[in-house]
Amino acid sequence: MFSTYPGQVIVDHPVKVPIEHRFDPYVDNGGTLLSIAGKDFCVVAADTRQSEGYSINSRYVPKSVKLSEKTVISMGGCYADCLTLTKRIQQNMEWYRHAHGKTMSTAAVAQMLSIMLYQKRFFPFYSWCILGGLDEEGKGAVYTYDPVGSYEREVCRCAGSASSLIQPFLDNQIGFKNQESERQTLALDEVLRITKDSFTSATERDIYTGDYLEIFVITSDGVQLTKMDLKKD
């Protein structure tokens, strides 16, 4: 160690101390998804914006995937983890179909997904999963998960970057919480209107939600997909 002038110190040998390298395998790619169960239908909806920080990677990256004629899954979070998990689910469902000669039911898929997430609990998938479909009685079913596989069946659930904005709205309009009127069974048209209004309002406040909205409607006749535009800025 030496100095060339007062106040300056130059080290003439390498510093032998540990060097820390930050490693973060996860990234939040934003987006919002929701699902609402009806008497004989289920609605699964999600926006298509994929972002990272203040950058938009793509304006059309679907978050919902049709697994069968009665089951649709929607995922948000780290896109790489969501893509890997979706492929594994589809692979297991294909194996099940070859082994048993029939398509896996919505309840069976829900249980299988719980096991798959729990198996990765020490290095979990960074994903918010919502599974929607029809149960064996033909009624709408919504299953929600935490990253390590704990799940429950609900009537409606929202997850993602705008969940704090949309979930209270769903609790009021779908669950009829904090209302004097009695709880009603909503028709499909009314549920679709609430779904569209939820995302339209969320895009005004959440920069990670926008571009396009995909809505899957699951009935006894199969799965129908509709799209609508959202804010692009």
Second form
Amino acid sequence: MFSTYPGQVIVDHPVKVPIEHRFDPYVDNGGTLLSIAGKDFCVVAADTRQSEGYSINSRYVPKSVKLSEKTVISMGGCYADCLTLTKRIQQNMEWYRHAHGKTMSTAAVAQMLSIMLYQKRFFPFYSWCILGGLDEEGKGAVYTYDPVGSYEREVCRCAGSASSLIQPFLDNQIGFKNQESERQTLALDEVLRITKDSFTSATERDIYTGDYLEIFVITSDGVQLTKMDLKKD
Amino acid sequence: MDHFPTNWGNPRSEDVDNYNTYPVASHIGKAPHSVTQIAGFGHAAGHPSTHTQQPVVTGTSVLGLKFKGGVIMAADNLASYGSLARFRDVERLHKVADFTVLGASGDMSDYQYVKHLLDTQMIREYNADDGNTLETPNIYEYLWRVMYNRRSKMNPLWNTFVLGGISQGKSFLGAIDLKGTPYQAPSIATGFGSHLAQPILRKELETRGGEENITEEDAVKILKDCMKVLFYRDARSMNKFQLAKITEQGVTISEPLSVETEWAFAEKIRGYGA
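With the form predicted alone already on screen, would you show the form predicted together with the partner chain?
Every component of the complex follows; first up is the chain already shown.
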């Protein structure tokens, strides 16, 4: 017999405990997004496929939204969270406009988004955000986030399901990493070419990326949207 | 770690009902002022509150397809209790508004609750008598918020809903699942239908060059074919289903109908223990 202490309950039979199934509120809807800052422009691009597991829900569900004449937001991850967050940003931007009589600057939206993400630190929005736009000086700006609000201004960033395929390519082609040649800032047509090549290549290997590509080009003239076909297989 | 400084240095109190509150206390076996107590979990009777962990009485696939001038939807009349074909005359297509139909797969009691919510909302709008009615995209947005809020409370409505309709001269077809994921597409199929019927629907759309090249008669035939395929292979389906059609003329939900099936081939199947 093993030693006991007063009051200890000895259980010598299997205990029947109901199996608990916990509901998982998150789902990864896939998709890839990318943003590149230029000297006086910014490019935000994302595919439009929405997936759930091996199934494609829809071939056209836009991931990017124009927030102002200077700012575009793009999000991937759990689409329900992304859409909720996007609507909250838009609501707050409208309140800001009514309160201050001006549109929020890209930098202001950027900091607000970080706060909004962190406010849900213990039940996070499962969303990978990239904010693209022009800063107060008219230069291209890219802000990237993790789901709990850590953020940073960068020159280029790819997020979402094919980010591990595209980001190293961007580091090389936009950031001139591991290159002998002199670093330079690229012109818009070069950036668009690299963007399109990134997505056509990622579509070949990533099952969650494809169908259509939406490219937002933000310049001092405003935001221009172009659509492109990607493979639908 | 106990994060409440007033408890530090005192004897552990988990096993003591300090104020003799049993069975009223909601935190038996928990430290007073603990996080779970503050978060509002638990129940006055001393038992934990429970949430829907799984669907019970379920409906299988719902199909939806856009065609020139409208939307058509299909769902069979069966509500299953596990593998038992429990209720055989359930209507899973519901007319929400003059130009909107809701189709439901998943838990049937949650569906009845959502029907009640939507009908309540439509009556409130009607009573406002301000010349406005909720149109399909408005109802869709409302339904999405309901589903998303319930999943955020970790107490989901266990359904995948399909909403079809016409608004401002444009046809609308969208779906929302238990995690609040909304999406719109020219063809939608839930449950088993997403594996068996959606490929057929997408192929029809692709070969014909989009919904604008599908007539109402074509759409009816395509959906009947899909329902037949589902009846052949989905063991939780039934050869008794309804079609809902939404056009500029309004909503028509058909009487229950069935399709011709052919089982002679089954005689020759070997294997599966036969």
